[in-house]
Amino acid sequence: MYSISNVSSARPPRTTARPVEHPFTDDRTGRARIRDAAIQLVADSGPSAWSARGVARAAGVSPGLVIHHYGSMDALRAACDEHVVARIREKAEAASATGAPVDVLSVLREDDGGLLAGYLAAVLAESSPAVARLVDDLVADAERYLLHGAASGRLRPTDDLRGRAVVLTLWSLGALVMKEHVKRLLGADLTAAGTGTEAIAAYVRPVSDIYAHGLFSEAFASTTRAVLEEESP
């Protein structure tokens, strides 16, 4: 299921960036190293660490080289967002191809040390065109996963595919933004490195129960649907 679904994890910027050893890319070009270092920096220290100097220090290059490769910090930010969305899409499609339910929170934590989840958790609370584009891309992907799931018989079809994709995406991304409270209340670390759902089982269990069994009784659901239909223009 698409159970993805900045608590301002505003930790102060690190004075010494940790070594960049990213599994994100195989080409390891200078441009890719800078992009991956920027993703790592934001995941570790939040958007407040975002600067040409900070990215350069994390990547082990000069600030001038950062601008040389990307032209501007806005262009670098767009490249980071596009790469994160592409990686999520790649992992989710691989999971979907096996017939497994797409649990994007688990997808985010697989073999990248939790960087995808950490990056998203850091930037999602920003109100900016960049974040809007990122969320729009994730919603569009969610629509495709929902269609595929309905066609395969794993998910119930809906007359409001767009609405379902938006709500499920925002619920899951909201959990990332509130990750510190998820950890405090359930003991589940949504951005911890690891594979599978063991580390976040305390979160996944109630989510799966709600998705599988629903929350409303049939009588109450019928009443709610009737009221909504009456109020629809």
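Residue numbers count along the first chain shown, from 1. For clarity, every value in this text was computed on a predicted model and none was experimentally measured. First, how it differs from the form predicted together with the DNA.
When the larger part is held fixed by C-alpha superposition, the smaller rigid part is turned by 19 degrees between these two forms.
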The other form holds:
There are 2 protein chains.
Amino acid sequence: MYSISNVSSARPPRTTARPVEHPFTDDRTGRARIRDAAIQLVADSGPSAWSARGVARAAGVSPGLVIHHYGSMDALRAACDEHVVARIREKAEAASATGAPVDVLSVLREDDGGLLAGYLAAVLAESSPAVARLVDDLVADAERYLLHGAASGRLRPTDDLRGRAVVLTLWSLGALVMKEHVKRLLGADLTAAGTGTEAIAAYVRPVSDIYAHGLFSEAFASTTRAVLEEESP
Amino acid sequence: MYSISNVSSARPPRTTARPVEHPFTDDRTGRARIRDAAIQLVADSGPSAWSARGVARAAGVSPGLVIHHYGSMDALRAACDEHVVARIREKAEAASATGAPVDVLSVLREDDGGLLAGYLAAVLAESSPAVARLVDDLVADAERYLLHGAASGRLRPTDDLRGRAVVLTLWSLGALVMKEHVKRLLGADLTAAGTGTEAIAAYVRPVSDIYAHGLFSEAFASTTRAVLEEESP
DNA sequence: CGATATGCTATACACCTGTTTAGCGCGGAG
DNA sequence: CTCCGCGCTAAACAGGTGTATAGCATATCG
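Alternative state: the form predicted together with the DNA, after the form predicted alone:
After this comes the whole thing, all chains and molecules, with the earlier chain placed first.
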């Protein structure tokens, strides 16, 4: 689900990969600098940019230090996933606590220059236990929101709340993965925090329209429902 | 858009990567065998499986022959993209000619063991001119379908037909890219041609429900529309 | 027959990958 | 002072990458 009232105002431009000023500066040891540089690199240049030497260069350290701190590139990858997932979880929980709509795209629209969104977009299609857990959690969040929304009368009830939560969440995440196509076709950059309301609106408007009224005419919707009921076991 | 009446019946199981029996056998020179093996490899094992030696092994030839025929791995990649895109285009045109709903997921559900879908899922998030063109064409197809659907009264009219076409197409393609998450969360395998109606239904049902009625209650939809109109320039 | 084209392999090369190892510098504690 | 721990680099290694090159086998044509 996506609510227009959640559309944030203009943000500062994205930073490019370089060693490395960062929105989360809590534990800036060499270890943290390396992890953060790796996240930035993947967010900016995709999974193919992943290498010990690339990360080392971006962090301003030697490749040996990368391995020294993390033991292997796989372990670094897992650490990056866990870190990004934890951050997103925090943001999703904060949004949930305010009763705001729990759409992952709005959760990700923060002043981090598109870092979390960019990294997530890059890894969503890859096999990662941490990311799979995040997706599952986001679905659970969406399901809770749908439940409350139906109870309050804002959202239509359904006998398959979970299926709906899965579909809505995966649609949003899928659009994120397909961000370059979204950008080319609609001019909307789903990860750029610097994007103004207008540029995101090109994506949000048709989405909201479908959420508001569906796609089928009422007559056709009735027909489809009849077909659905025939096919049910 | 997705129509239940388009759900195909059970198909034979997927083939695994091996040298290599294939649904399209028209030009089975060494060159074609290599290209087809490469497509199968990526469909089965993702972009990280891409290497001259991996493709050569799968095709039962030497790595040198791969390069001999295509000049470089980049050229082979481009050839694979073009080939898959051409096949999908054929299928989409055939579906369009019959007036069937032009949903890419149903177009891809054929007796090729999930090959086209699997390859497309693997490359959709990567930068590829051929794939971008395919996406653009699929959006154009969807827009035409929406136009006809609105004229016939089956689909709701909208002042942003193109935006809707983009969103619907990218949702479907996004779900394809996220196929492992769809499978884990709903048990629906969007690329496996061997999947029966029931397994796909777990994805299709909530989708159809949203298409039929939207997500918001009528009261809330009216409110959202009011917000939308306020925010329009 | 020889010449040419095509298909193909084996080998080698330059460069990249992740990882290991040795060693230096610095700070703190005893 | 010495010792220890930590942070760090440089060099080396094994294994992988894409690619180039030489050469063999086969078929076809004049």
